[in-house]
Structures are given as C-alpha cells and as structure tokens.
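Encoded as structure tokens, the following chain is the form predicted alone, with no partner shown.
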Amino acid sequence: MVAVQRAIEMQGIPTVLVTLDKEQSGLMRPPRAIHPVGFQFGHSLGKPHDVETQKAVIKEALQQLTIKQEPGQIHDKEFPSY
C-alpha cells in the first residue's frame, strides 16, 4: 500500500495510511501514516457498523494531512469508543 501511497503523493495529492501493523509498514517509511492502537486485523477504521469510531480514525486521518511530519513516522492513536 506504501507504494501506491508514495505514487499519489508523487501527483501532488497527499495521503495518508491507516496501519495495523505498525512494524512492517514502517519498513516502508510511509509519507504520513496513523496506527489505530489495539484495532483487530480487518478493522482498520473500526468495527463494522461503529460509525462512531470510524468517524474518529478517518477525522485523525485527515488531521494529519495539516501536520508537517518526516517520512516513516507512523503515528499511535488511542480510539477508546473501540
């Protein structure tokens, strides 16, 4: 996903990745990146039909769009409504 990331950013449109697994797409030192703390594999956003949570990763998402950060740094972020 880095890759098609990197390629978007390369357009001039900035992304950012929601990750799971913190360890290996930090291998891949992402443009800007968040890591859902504690969110089970096949919840990226958050439970099917907790549109709360959901709401809340992708508003942290787009928080981050207006951040000036290193390439790699994968941010953690508590979601406590998961």
The other form holds:
Amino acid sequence: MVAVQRAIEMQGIPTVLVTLDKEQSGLMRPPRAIHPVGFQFGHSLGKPHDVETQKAVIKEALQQLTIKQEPGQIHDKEFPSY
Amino acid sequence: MEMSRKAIPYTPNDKALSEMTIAIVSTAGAHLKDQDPFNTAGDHTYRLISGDADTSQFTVTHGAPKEHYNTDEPKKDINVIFPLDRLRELKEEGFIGDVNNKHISMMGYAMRLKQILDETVPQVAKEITKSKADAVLLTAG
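Same protein, different form: I have the form predicted alone, so give me the form predicted together with the partner chain.
Time for the whole complex; same chain goes first.
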C-alpha cells in the first residue's frame, strides 16, 4: 500500500493513507497517514452504515493534506463515535 | 525508478480541499460484482472503478486470513473500505471539490511483490497522474 502511495507522491500528487496496521505501515514510512485508534480490520473507516464515523475519518484524513508536516509520521486519531 | 526507504517522497499541497478532486486507491480487495474477482492465492492486478460506480454493486475478494481481515464487514457496506458514497456526500457539502472519475482497487496480501513493485505500482501511479485527481485517499483492509 505504502509503495503505491510513495509512487503517486513521486509523480507530484499528494496522498494520505488511512491505516489500521500502524506497525507495518510505519516500517514503510508513508508520506502522510492517520491511524484510527482501536478500529478492527475490515472497518478502515468505521463500521458498516456508520455514516457519521466514516465521514469523520475521511475528513480527518483529507485535512492532513492541508497541514504542513514531516513525512513518515502516522498520526493516531481517536473517533469516539466508533 | 528505485525508491529509497530513507527519503520519503512528499508533495506539498497548497490547494483548499474545497477545490480538490479526490481519488480512492485501495488494497482492500473491493471490486464490482461484474468484474473478475482477485485471485486469493496471489494477484498483482488492479481494477479500475469509475467515478459513478453504484456502491450496492460491490463485493470484496481478499486473500488475508479472516481473523486478520473480515471481509463480511465491507460486503455489508463497501464505504468502510472504499468510500465512494461518503466522498459524494462531502462533495455535496462543499468539503471537497469533486470525486475523481477513476478509482483503483487492488488486493493486499497479494504475495507477488516483485510484479507489484515493477509493474502494478508504476501503472497505478500513471492511471492517477493521467486522471483529474488532485489528491489520493488510500485505504488498506
């Protein structure tokens, strides 16, 4: 996943990753990433039909694009509605 | 092109989200029911998903053990891994500018690492650069 992300960034298009596997993604050092804390695999953006949480995660991820940051970091984010 | 692990590619962005077209690239194994499923024994191919795809017509094929990634969940609502409906809503709300006309889906746990790095990754990057996308949201399982 991060290999794809890095290749797209190299072409001049900013990217942001939502990862539940912080350890593995961290080894690959993604350009921008968030980690929704406590989510089960299969629930990347929230549970099925939980529109509120899904949207909150996407908004948080996309907002990373507007924040100047040090690449290679994965930001832990809490989503109480999960 | 050889990619160094130490040097992290980073493209700065000075656009507002409300002016940006967003594409989804996912390795969670999503695909339309009328597309070929991924080969769970190993698969380096990707599926192109059009921007107007009907999210009720998706399913998921993925080779990861079920205890690691339970695909029953995204089959109930593909937006948990491939959030096309949510992006459409965020466009309606004016949070983003537009939803890209093209999205890309792959299967993680795909085993064929060399083929993926040598063939799939450059192809996917090219698909994105040829599209209208200003930025990409990536999701795994």
